[in-house]
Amino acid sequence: MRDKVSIFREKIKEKKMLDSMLALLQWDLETQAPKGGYELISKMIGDLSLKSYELTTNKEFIKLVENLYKEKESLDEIERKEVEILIEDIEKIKVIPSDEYRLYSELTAKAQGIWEHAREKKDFKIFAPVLKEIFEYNKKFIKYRGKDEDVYSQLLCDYEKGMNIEKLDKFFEELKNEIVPLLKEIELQKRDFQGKIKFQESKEKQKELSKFILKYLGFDFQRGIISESTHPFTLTVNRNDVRLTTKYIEELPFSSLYSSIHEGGHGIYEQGVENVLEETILADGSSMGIHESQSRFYENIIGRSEEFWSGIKDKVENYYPNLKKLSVKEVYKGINQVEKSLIRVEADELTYSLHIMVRYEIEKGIMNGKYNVDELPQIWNEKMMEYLGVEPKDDVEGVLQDVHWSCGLIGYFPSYALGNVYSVQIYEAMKKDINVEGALERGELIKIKEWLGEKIHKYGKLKTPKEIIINICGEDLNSKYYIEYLKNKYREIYN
């Protein structure tokens, strides 16, 4: 059995040292390679993508899992959970034929640049040839699986374990039953709070806040970085080796320093995950919602907090002097006014789960035949309008504005909505056991870091989102808690 073990380890090893390398070229894809480059990187990560693919598919491989799991009791608790994991992606992965595995790796690899390009352009049909082929291969990828399931929930669930269509539905109906009533109220008002909150402030400045906020909340610079791109995100090399990007809008200086603490919450997950973890495939997030959850609860929950902004307005007038002039009060106001905007990542927490749906409705309509690629910027401006109220001048400020379908990310975006409430009913229970408004008022993030560490962090894969949120908070997912927490929140502010 050791012997098997170890074979496997070597293997694992191999395995999770080409995942490094494509991380990296990912990396550079997206932040730094020049345009005339993207060809050669693109076929680069088709190829270790093809080199991956075929180490897990390879029979002898397989047959080792196989024969591992069928002794899974005999395994320790960390080797166990491997097996059981690579037993279900096997499954999923070795039908998919090689050549086309190749050719799908290559043309999400493509496909940023093209986005990168039609954005650029304000032109959705340039982009609109390869998004096609993107959503035409998830769809033969996931029937030749061959299971009844709906293809789309099928989807979903690769992305949080358990989730599909029907569960989604009565959330999404639960979250506009109960907010969109409540968003008609607050725009009766017609309050402007954050007004005197918009001033310019230079990028330079922007970047220095960064990393000083994202040392504040805990993110260890010694093990990460932060850079810009066009569409913020996280990328791990492994957990010493965490890079986080944001963007730098001169009118927006909000805009970078949530986005920091955004994808700081992803990295300091990442970089939490415990060492013995680290030659594993564990050394990962337990799935996309509760990553999200992690990175919403460090923005929204945390970040846009009164008692946050209490400790922290004096540090942070040392970079946006224009805040002096401001109290707490209205900062924390301004920060969290209601607005149906249309951009996502520039949305307050009251009508984010709506841009949310709007995505979830589109994937779904495409993914079951009811809608076509070619006619999407009309159909992203119809729910717009028809769950915000307003509606994109070009393609830019609509459907092509967030990079996720480019990477092939589809059924991605309901891991927000799922974050968002895993994000609340996490906070319900720290509070049980520490001070949460006191730590934030006095500056000590560390308490919350630890805390979130050592009930979630520490274990990256090895226990599944219904472990980790039940051993937490006594029960499954609960939207209950994020709905009160939204009314409560909004209509103190608004009064």
Second form
There are 2 protein chains.
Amino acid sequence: MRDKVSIFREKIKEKKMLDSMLALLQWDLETQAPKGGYELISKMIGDLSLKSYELTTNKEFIKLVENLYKEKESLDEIERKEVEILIEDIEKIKVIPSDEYRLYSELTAKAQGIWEHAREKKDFKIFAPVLKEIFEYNKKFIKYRGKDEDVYSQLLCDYEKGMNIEKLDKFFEELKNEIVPLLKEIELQKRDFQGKIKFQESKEKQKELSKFILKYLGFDFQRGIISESTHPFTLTVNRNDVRLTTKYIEELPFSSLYSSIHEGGHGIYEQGVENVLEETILADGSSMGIHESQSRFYENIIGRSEEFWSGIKDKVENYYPNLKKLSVKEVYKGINQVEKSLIRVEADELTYSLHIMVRYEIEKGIMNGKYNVDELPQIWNEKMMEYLGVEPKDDVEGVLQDVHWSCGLIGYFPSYALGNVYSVQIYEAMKKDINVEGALERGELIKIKEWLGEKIHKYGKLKTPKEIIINICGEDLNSKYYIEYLKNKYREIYN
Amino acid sequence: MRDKVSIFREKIKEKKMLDSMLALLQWDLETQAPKGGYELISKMIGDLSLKSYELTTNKEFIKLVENLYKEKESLDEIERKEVEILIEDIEKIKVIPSDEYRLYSELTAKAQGIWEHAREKKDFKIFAPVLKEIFEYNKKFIKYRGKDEDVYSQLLCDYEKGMNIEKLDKFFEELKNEIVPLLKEIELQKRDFQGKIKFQESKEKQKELSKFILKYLGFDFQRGIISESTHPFTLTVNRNDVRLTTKYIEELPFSSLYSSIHEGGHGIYEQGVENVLEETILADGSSMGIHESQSRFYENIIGRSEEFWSGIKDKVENYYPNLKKLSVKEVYKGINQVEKSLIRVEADELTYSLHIMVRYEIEKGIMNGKYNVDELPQIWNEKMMEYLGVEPKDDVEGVLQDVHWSCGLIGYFPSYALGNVYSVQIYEAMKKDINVEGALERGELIKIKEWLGEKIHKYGKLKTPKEIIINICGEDLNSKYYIEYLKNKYREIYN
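Previous: the form predicted on its own; requested now: the form predicted in complex with another copy of the chain:
What follows is the whole complex; the chain from before opens it.
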């Protein structure tokens, strides 16, 4: 038995080494490689990805894991959890004929290029055929599993364990009923809070502020760095080397600030996973939804609160002297301006989940046969008009805006909305334990980090999202707190 | 036969891929990785290095190369050259018992740490025992080759084909006779040209100037980048991805400028290797000496000339406005100030080769048994006093200043001096073909790059240093031009 475990450990170690190397190459490609280097680095990434994939999908390894699973009672808690997660993955992969899997991999590998081309031409029709295939493969692969549950719910589950259509329908229905009218109410007022915080700031000052703010939140620069890229992201080499990016736009000095705080939330999570999990597959976030809850918690609940600005405004003025002539309230209102925007990644806190709702309804509609891929631009635009009151002028502003589908990520978008819901539940629980407002006003953000570390971060993947949330809040996912939070916050701002 | 060639090509491709990956990891480690990431990345570098080494030193591969060598007449020019180079390497490695080689690798792996420790304690005695061993292994390994030539000449040859004690003795003798008196003459004058170019400049402006100057020289930013590190270096992923670093010091704005130009010379060489050599082991500089000739050519002969400043001064003023109040002549004299410095990497053009001479005489003395490692601090300091008129106050300023010996690089230092000598020979030849002064004054540096590309860069390792120099100059290495150049330049400045 112990022999099997040590072979298992060796293989996992090998895989983790490959994945760390992949992370470094990906980082290089996206933050600094010159154009001339793209081809070679992409080739390396392709080769290593395949190697990493094969390490844990070859017959011998699968057999090893299955044997360990049979004797799982004699494994320790960590090993058992690893084996359970791997068994779930294996079950899903095993049923797919290997030639189909290969074809699908090739398809998604080329799909991103086609999506980019369609964006250049502003024409969804270029992307439609390949998108259709991607949806079809996803349907087929799920059906191979031979389960009773509906196809889309199973896909949702792959990204967020325990999720299904029923829960999400209920959530989005409430959101529609509560937030869409609130948005219309706000929009009628046509207030401009944002005008006051519109100024230019040099990239250098923005960079310095990003570093300051990350330290302020508790991101550890001995075990992490921040750099620049076209789309901000967080990438983990291992828990001692966590890397963030942001994007600096001179005309939008709050854009880099909030994207740094957002990525900082992801980064603090990754740095906070317990050391003992480092060499296991559990050194990762519990789920995408929980991961997103941490970034959104820092970005919105903390970073867009009045108390946060009370505690930090004079410090930010060292970097953005334009803030000196504004009150805390004016900054607070400025950064919480509601706008009916077309682009998800630029959306404010109030409208963000409505963007996700559009995608959720479309994915569900395609998976259950209600919608056709060819009709997507029209459906997209209608839904945007209905929920947000705006209409894209072309497909780039509409259905072509996100990369996710081209990568085969169907059922992934709802994680973003779940992150919002979780973040408010976590906030409510945190307030019972510590004086959050006081901590923000006094700049003691370390207390917040420590609380999150103890309740969420240290567990990595050792606990499921459900276990984490019930453990913290005494109940499972419940969107009422989120909806209440939004209503209170925005009624107060717009009153 | 063609089968053997295609197996050979596959192996080389594999090795080059590993080496490119190693370059990327090394780059990451030295330019940006957080402290927490050092351990993992160093481990990756160790693993991949071993893999890369084993790829071309295993018995099967050696046999393949030996077989190809037997039929080398039927290989094309490029393949033949690759096989010849590999055979030479194999001959050297084959004679070393593998357990001794392993011990030596372990020794040099730990020696750098000991060297660093000795530097911290400012005490050569800490480093002496391991340095003694390194010298002994080098002696022993050379003796295994069973050749008649003296040991140190054979070591010199490993870094610069065709080099030996006889040639270098003659060169350094001339240098000693001509430059040491000139330096004394200059020093008596105690002129301060440098005072005028002493000002502060922000890191941002220095960065912008570095990019400008590299473009001006012809470095291709589609196929390269510049970043920062503690010690400036150039690193090649492949010819389409060449990376430079520099170091920005606010009080020394010319330091980053000249280190960028220096590394730019290396980088332009690497970018200029012909495409057809890309997948071969010939995509590299002909030798360290020739490589250094390119960096020094750009840094000194071009970059420290009066004509260069005539052509560029008004452009540099956009970044360093302090230059506006100075004449071209004042800048020219300022950047050519002669100083008797203790540290090689900070030495000016006139004294640089004297620093190399100190190292050359010491290496030679140890290899032929004249000197003992334990006496090195004293010998070092005496020679510094004799040639440069200065004495280190401790071992860090003296014998412990360079990393090379701790890495096992014995016989490597003279390449730097050879680079100086070559660079002037190349300059003399270039002047016969093109109007260099005119090109500099008109800012047409591309003409210079093209000439070097045609005569040197495109060949990569396809030609030996000797072939390159004879091809360009009609004669082999000849130090008289270098010595004449220094005498004329510095007599003019100091007159």
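Model, not experiment: these values are computed from the prediction. Numbering follows the first chain given and starts at 1. We call the rigid core the largest set of C-alpha positions that still match within 1.5 Å between the two forms.
The Cα shift for residue 181 between these two forms, taken after rigid core superposition, is smaller than 2 angstroms. With the core held fixed between these two forms, residue 80 has its Cα displaced by under 2 Å. In the core-superposed comparison between these two forms, residue 421 has its Cα shifted by less than 2 Å.
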